[in-house]
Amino acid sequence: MSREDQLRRRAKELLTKEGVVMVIGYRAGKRPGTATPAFVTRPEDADVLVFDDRCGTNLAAYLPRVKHRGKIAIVAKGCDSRSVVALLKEKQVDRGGLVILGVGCDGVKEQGRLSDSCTTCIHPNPVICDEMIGEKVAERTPAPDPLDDFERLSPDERWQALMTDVSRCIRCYACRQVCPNCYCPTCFVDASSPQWVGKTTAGSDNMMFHLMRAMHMAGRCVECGSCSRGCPMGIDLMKFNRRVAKVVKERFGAVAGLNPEELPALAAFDPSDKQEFIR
């Protein structure tokens, strides 16, 4: 039995016999070579489910929005499962109301080539799941850290490089909408009292938005790359997230989405934390 057949059969069982009200997975997209999230609520619809290298959307982003419906099953590759862990740690989903169908991931393809975020992935298999659909995949040798070139620049050159990137932002907020970590009822960018950040596409407003968002992701981003893939302007938003994740790992020894028992890095205090920045 193929992995897709196994997935469809299991989805039907969950919907008919095990109290699951919805299976979140993928279906073929309208454009060739694409896949889109699928929300299957009837056993007879489970045959639309697919899983292959087209399936890039991080499905964990939908859990906070549908959890009120009842018991949910979700198809989770490595990064999706890490986002589920992050949501569990932040008490945004109830583990008892969740069935995690793990799938090994050989990487997401975009226009025939491996997505940038997948080139450095070292967790292609789910870190948490109730059952595996198909076999685990072999771990890949990650590509060199794409931050290396950026970090060799001087501070002024880094700032200019980031300004050049964010100046193209049109503030569509696609990066926010596809992110599993963005579940706040009112995003800071939409707040009007106080207004934390300007809403224009001027360079300073754009930079403030992306810097504040990057800080919001500190210790939480699993580097799935959904934000970069979702950006219609092709901005490398992972540059922000990778840098913040690297700092969190260096300073706190924490990697997002691996251990559901650990407090989020910025929600815990250790007297031995480095504090040399306090002067």
Second form
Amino acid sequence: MSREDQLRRRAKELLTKEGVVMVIGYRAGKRPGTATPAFVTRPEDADVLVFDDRCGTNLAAYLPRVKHRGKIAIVAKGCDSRSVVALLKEKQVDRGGLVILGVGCDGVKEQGRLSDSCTTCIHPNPVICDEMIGEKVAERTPAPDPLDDFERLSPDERWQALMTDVSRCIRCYACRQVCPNCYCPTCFVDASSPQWVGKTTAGSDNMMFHLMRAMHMAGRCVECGSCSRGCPMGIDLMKFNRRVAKVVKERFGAVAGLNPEELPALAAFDPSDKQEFIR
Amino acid sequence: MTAGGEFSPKIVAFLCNWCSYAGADLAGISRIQYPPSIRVIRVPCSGRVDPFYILKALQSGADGVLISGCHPGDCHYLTGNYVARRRFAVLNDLLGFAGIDPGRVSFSWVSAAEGERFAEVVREVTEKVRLLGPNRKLLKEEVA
Ligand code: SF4
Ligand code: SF4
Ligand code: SF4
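Switching conditions: you have the form predicted alone, so give me the form predicted in complex with the partner chain.
The complete assembly is shown below, putting the previous chain first.
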């Protein structure tokens, strides 16, 4: 049986016999070569489900929004499963209310090319799941970190490059909407009393947004790349994400989305954390 | 801001109520001299300092920011400064990554008994920011 057949068959069983009210997976998108999230609630609709290298959206993002409906099954690649762990850590979802259908992932394609985030993926298989749909994929050797070249630039060059990039941001917040970590009922960008971030798309306000978004991702972002792929302006959000993930790993030895028992790195501390930057 | 042609920086200082603010007070009542560059904002704990406060100060025209709290182990709320320390470490790294000179933003631990140390920190931070010159990055022109 093909992986797709297995997925559809299990979705049907879960919806008919196992008390699941919704299966979150992917269906073919309207444009050829694309896939889009599918929310299957009736067994007869399970045949829309697909899984292949078009399926980039991090489905964990939907869990906080639908969990109140009952037991949810979710198709999870490596990164989606790590986001589920991140949500479990932050008590945003209940493990008992989830059926995690793990899928091994060969990387997501964007316009025919391997998506930037997938080039450095270290967990193509689910880190947590109830059952595997299809086989696990072989671990890959991650490509060199694309940040290496950027980090060799001078501080002024880095500032200029980032400023040029974020200046194009139209503040549509698609990057936030697709991110599993962004479940805050009121995002800091929407707060108006006080108004944290200016509403203009002036470089300074945009940079404030991007720096603060990056801060909010520290210790939580699983580097799935959903935000970068979702950005209509092609802004390289992964630059910020990669850097905060890197510093959290180097300084605190923590990697997001692996251990549900651990506190998120920035909610925890170690009395012996390095403090060479503090006078 | 310039006085007599020489650049004298504006520095926003977030001081925790229990240690560094009291340290600043001690510096004052002991008549210890330090540059009049800082504008103090008293916060309950260094853990109360959202990274946003720091960026906002720079955006609103501060040339530098100082954040100071109780020494590790001495937090009035026991662990506020430990949690803050992680947050500050990430922010400090991110600022450097974005090409904002980390010297613009300084962190220190100063206890209520360390009036002289407080003055020393302010002297150091002021000199560092003075050498960097006025803050241009992140500054929002309209509000400068
Ligand atoms: S999706 Fe892109 S354009 Fe929209 S707010 Fe995020 S970075 Fe800006
Ligand atoms: S950007 Fe920050 S405040 Fe906004 S939703 Fe995401 S985590 Fe919450
Ligand atoms: S910030 Fe982007 S890369 Fe990180 S978890 Fe959210 S969507 Fe994924």
